[in-house]
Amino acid sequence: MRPLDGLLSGDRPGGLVLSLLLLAVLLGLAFAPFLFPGTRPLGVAARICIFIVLAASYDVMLGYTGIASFAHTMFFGMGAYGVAIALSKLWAGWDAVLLGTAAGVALAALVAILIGLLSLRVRAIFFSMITLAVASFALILATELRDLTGGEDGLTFSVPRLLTPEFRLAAEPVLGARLDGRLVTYYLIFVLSLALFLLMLRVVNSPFGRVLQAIRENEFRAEALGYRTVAYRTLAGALSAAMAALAGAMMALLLRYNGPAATLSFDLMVDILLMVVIGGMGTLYGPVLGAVVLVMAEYYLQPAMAAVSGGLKGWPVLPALFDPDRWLLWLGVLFVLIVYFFPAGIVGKLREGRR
């Protein structure tokens, strides 16, 4: 089991139930195109991969440093806009993808460093308010710079031919899945997401990650031991921002479109926060489960309610209660129940039960 420990940086999930859940998520995503054939399931699986990276990168800030930032969607948008601008203004080639991704990641890391150095010396609540103001400014900027960002309409662009539906690896489907550019896009996102998650897992379990946890638990004691807390938190913020920007680049390639509503909205920030809280802060495994629960609920709760409502025809009240138009109500109820029964998140509850 030593190679597995090295891959997971010594941070085992802990507990049979949690290990089986994570293994099911990994295998389900690895074989999603063949287990769940179709364009919609493939798109949902790709979004889960992207949101795992996005939520885990936010957990590096919130769960491991104790700092709540509301600018995470801004970094997500920077990566997406980097790819979108490069592919729409230059050419649809891999060099343009790499150039746009590098520009978005560099800008996100630089802005995160500037925010950290200028704002992390204040109290946590004031830092959160500053990041909210900066994120709002970025949203306004993306809306107003129409020549560069496309304004509210966003940017639609072409991607390299390898990622288009016209590209075919084989003429006939294999196990119900078409071997075309969409499949290549999905596995590109899956492999990159897995690699980025393992990289973050290694970082938070390194001596650097231990210092971040020490700062989270007692900032004054960490300073007394000689650690420069602002510097460590700033570096953690830069890492978190870079990972979010990479997730944004993958989202742009998946959608072949980017706009303010797609990557910069405050609703998206709420979703990220919910993923981390539901799954369990300070674990990185928590955001994996949180992303799966939230994305699956957003895409499949409404059709499930429609089926239930149809099966209850003839009953009083119940068909109206499970009307698909009320899916947001039941989504809210689901989240309240999860937070109530799992105050430390799903991973925290499972680990607590194991102990």
The other form holds:
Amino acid sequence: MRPLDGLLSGDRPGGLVLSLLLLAVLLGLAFAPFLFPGTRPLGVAARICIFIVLAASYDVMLGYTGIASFAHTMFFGMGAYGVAIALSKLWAGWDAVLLGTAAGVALAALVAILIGLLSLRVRAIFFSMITLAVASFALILATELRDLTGGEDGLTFSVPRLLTPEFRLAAEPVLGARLDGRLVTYYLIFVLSLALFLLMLRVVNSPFGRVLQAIRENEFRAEALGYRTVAYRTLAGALSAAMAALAGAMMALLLRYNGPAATLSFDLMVDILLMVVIGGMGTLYGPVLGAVVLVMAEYYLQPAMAAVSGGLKGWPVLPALFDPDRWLLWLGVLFVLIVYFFPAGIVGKLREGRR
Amino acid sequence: MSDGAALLRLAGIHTHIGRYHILHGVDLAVRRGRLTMLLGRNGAGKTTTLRTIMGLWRRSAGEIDFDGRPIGDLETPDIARLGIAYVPETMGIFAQLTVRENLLLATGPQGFDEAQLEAVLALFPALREKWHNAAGSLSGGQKQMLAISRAIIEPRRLLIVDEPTKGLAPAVIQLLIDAFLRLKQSATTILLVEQNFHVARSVGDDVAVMDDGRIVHTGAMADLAADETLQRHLLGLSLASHQ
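Form predicted in complex with its partner chain structure, per the form predicted alone context:
Now the complete complex, all chains and molecules, led by this one.
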């Protein structure tokens, strides 16, 4: 099992149930185009991959370092706008994709470093407020700089031909899946997401990650051991921001569109926070399950409720209670139940007693 | 007590915490290769003195020299990097990390020096059995052993320990006494705050007694241990009651 330990940086999920759940997610995503053919399921699977990276990168900040930032969607947006601007203003080539991604990642890391150096010395609540203010400013900026960002309408752009639905690897479907540019886009996102997740797993299980956890537990004790906590937290913030920007770049390629609502909204920030909290903070495996639960709920809770409501036709009150328009109510109930029964998140609960 | 061979020297240290004036001109010398006890009643300023040395609380006046170099204006990480290890009163472990991870935090990027690790685990064999357990799951005594182990897992020039035996069972206290005696054999310089006079008498070479934010007595630990009148005068206790 040594190669597996090497791949997971010695941080196995722990526990049979959790391992099986994560294996099911991995296999489900790896074979999603063939297991669940169709454009919508493929889009949902791709979003799960992207949100795994986004939520895991937020967990590096919140779960491993103890920093509550509300600027994570801003970094996500920077990556997405990097690709969107490059592809819409330059040309629809791979070099433009790389250039836009690199610019978005570099900008995100730079802004994270600046925020960190300027504000990580203040108390946690003030840091959170500063990140909220900066994120709001970025949202306004993206809306106002119409020439560059397309304003509230956003930017629609072409992607390299390999990623377009018109591109065909084979004329006939294989196992029900069309071998076209959407499939290539999906597997590009899947492989990149897997690689980025394993990279983050490597980072949090390195000596650097150990110091971050020590800082999260007690900043003064870590300083008394000789660690410059502001430097470590700033670096963690930059890494987390860069990962979020990469997730944003993938989202732009998937949607072939980017706008404020797609990557910069505060609703998205709440989603990320919920994914981390529901899955389990400080575990990295937690955001994987959190992303799956939340994205699936957003896409399939309404149809499921419509089916339940239809099935209960003729009963008093119940069909109205399960009306698809009330899906947010049930999503809220689901969150309350998860937080009540799994206060340490799903992974925290499943790992209970491991140490 | 001559401070000619002092590794650490405090001169006229004043420390304010908020509007409270805690240290009122502390003068203290910690000699090389010696174990210096810092004694005093509760609230005398012992912990504040240690935290001021580590830069966790900033002095408002006075000088702190380590090996002849002023360190009063340095940040805590820089002070630690000079080779000063600090074990706070609250044990200072990281509860969610394992015993191994706690110790690794105090090593350099190269990881453990196997010989040093074996020496530390020989001092506290209980830690070997708990190697992969979360530090938060250890008993109070084991947590203290871990905190001290982390301070000595790498060679340090000065070890500062704040009340290591507080709240521990007598058998564990004896273990810690044995550990400090073995550390003394390696000529480690130690500054130890302790309320338990039996511990102080067992391990101390030199002693400084604090009262109301000042050092009111310095000398040999053996002399204080032999003088019950002085003990009553300085500490309000007699050795007989703390056997």
